[in-house]
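Read the single chain below, which is given as structure tokens and is the form predicted on its own.
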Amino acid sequence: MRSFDYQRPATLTDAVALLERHGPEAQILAGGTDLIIGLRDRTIQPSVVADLKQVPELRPAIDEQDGWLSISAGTTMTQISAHPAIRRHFMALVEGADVVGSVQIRNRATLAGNICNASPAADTAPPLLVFGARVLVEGPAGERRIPIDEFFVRSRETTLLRGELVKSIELPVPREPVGAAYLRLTRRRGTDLASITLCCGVEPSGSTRLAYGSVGPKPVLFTDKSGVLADPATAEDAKLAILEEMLSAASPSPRSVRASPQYRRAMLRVLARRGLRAAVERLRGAA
């Protein structure tokens, strides 16, 4: 492990100044579940590590205000999974959080860290895309909000600028019930990176949102407003034609050791059909 400077800023202003000063040479420590591994195997070699756990604005918190549910940057997967408002409105996000690593990892890993790591296989990314989340960031120029579908660029790269850090992730509280389900495919049961991640959400209007990851450089979102997919009376052939179009952006890497591109594309279709069916059933149950 390469030696580095350890800093523990006590204010948000100090944290932003530190990140702006050191740029890409700085790494943030919040949950640390990815950082510690990178430090150990030397894939991450920072000159400074900024421990943000003492910054008041970033400490674990989940609050609802003005029609939005705010999840602070320090909130862990375990806290997200147990929160009643998230379980009531965003069960697919709970399903994503529940399969991040192991129990021990989920007790430390944060939602902000999961998206900032920008892994195409991030379990929380598809639910956040389906639910229309936005990312509140703080930087040298002040606050700004980034729609989650504009946040990811490619593996390990986001649209965060120099000196910026995530303060919270915000989710619009739905006025009507939404049926949504998260699914993943792994090589084995238990703790493993996903070969495919997928979330499907269906609104009472019939609008259907489908997000998937681990089959390209970043997770992607598609929306069908025709109502065809959510209509039980629609013929399966018509539904499959729309799903095929929504899944056409999948571009699995041929170098991946987790699954071949052919297998991933085939199983993505299977998960899409399962996810759609589960989302429609949940919408009916909520109604």
Contents of the next structure:
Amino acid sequence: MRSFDYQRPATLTDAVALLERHGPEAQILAGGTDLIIGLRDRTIQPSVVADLKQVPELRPAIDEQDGWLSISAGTTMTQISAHPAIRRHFMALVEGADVVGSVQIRNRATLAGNICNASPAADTAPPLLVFGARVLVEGPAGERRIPIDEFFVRSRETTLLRGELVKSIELPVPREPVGAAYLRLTRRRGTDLASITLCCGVEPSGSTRLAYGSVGPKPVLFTDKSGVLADPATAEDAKLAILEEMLSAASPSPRSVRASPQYRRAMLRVLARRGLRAAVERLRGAA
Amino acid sequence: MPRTLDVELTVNGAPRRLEVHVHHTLLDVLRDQLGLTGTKECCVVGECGACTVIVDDLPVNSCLMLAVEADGHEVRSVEGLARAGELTPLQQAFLDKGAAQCGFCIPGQLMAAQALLEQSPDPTVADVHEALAGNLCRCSGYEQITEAVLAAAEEMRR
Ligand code: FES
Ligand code: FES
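Right, the form predicted on its own is done; let's see the coordinates for the form predicted in complex with its partner chain.
Expanding to the full complex; the earlier chain stays at the top.
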């Protein structure tokens, strides 16, 4: 590993100033489970590593306020998975957080790190898209909020501007229970990167949200408000036509070592049908 | 541009003051600076668990943590298990069940299992599998390792 200037800002203002000063030359260190791999294999060679774990506002915290559940940037996957309010309202996010790496990884890896790394295969992205999360950002111009479906660009690239950092991720607490499920396809059981990630959420109105990743440059979200997908009386063919439309954004890379494009497209359909079925069942179970 | 930093941490119960390189991992420092070579280096990408140590009661991969991040924290490695030459029930169970073959993965397995047993003294088989999913054993002694953890849990509950 090449050496770097290690900085540990004590305040949010210092952190933003540091990131603004160094721009792309600086890398944020939160959980480190992606960054340190990149530092070691030299795919990332920052001159400054900014460890943000001392910034009070970024310390692990999960709070509910004004109908929003806020997860601070330092919160780990383990902490998310253990939190009663997240388990009650956003179980599909817990399902995503629970399959990130191993216990050892989840004890360090943060939700903010997972989205900032912007891997198309990020397990937490589809649930965040389905639940309509927004990202609270602090930067040189102050605070702003980015809807999660405008956050991802491609692997390692987000719509964060120079000097900006993620303060927290906010989730709207649903007034009525939403049925949602997270599914993924891996090459083997156990710890593995996903070849497909998918989350489906169904509201009591029948409105259905489908988010998927690992089949294109970024995870994507589609909504069907017709209620057809969630309606048990609708013929299977009618549902498949809508699903097919929602899945048409998939453009799996032919260069992937994990699965061929044909296989991914075929399995994406299977996962979408399973996800829809599971979400509808959960909605009924909650009602 | 500080390229080294003074850190204070607790290692296996003893407070330590060290000057570490900022780009060295906790694994590097444990092995090369403190001579604690029980913790193994293997994949260095967080996949095998051979480098597992316990930081503030949670198992982590020491290959994915900079030593400077351990500043102010409490680190436990396999060397901290046995006291005065006396094996812990967990270590003894690994021996009794024949869980250690070549032994390379065992320090990591022990630390992951130790953290599990501290959190849930009465784990199910599924709990053990999940807790040790990040610890690979190329000798493939998974059955024996699981048996050992369950046996140790039982022994420790007595
Ligand atoms: S050496 Fe750290 S996980 Fe393999
Ligand atoms: S005992 Fe040989 S690798 Fe596990």
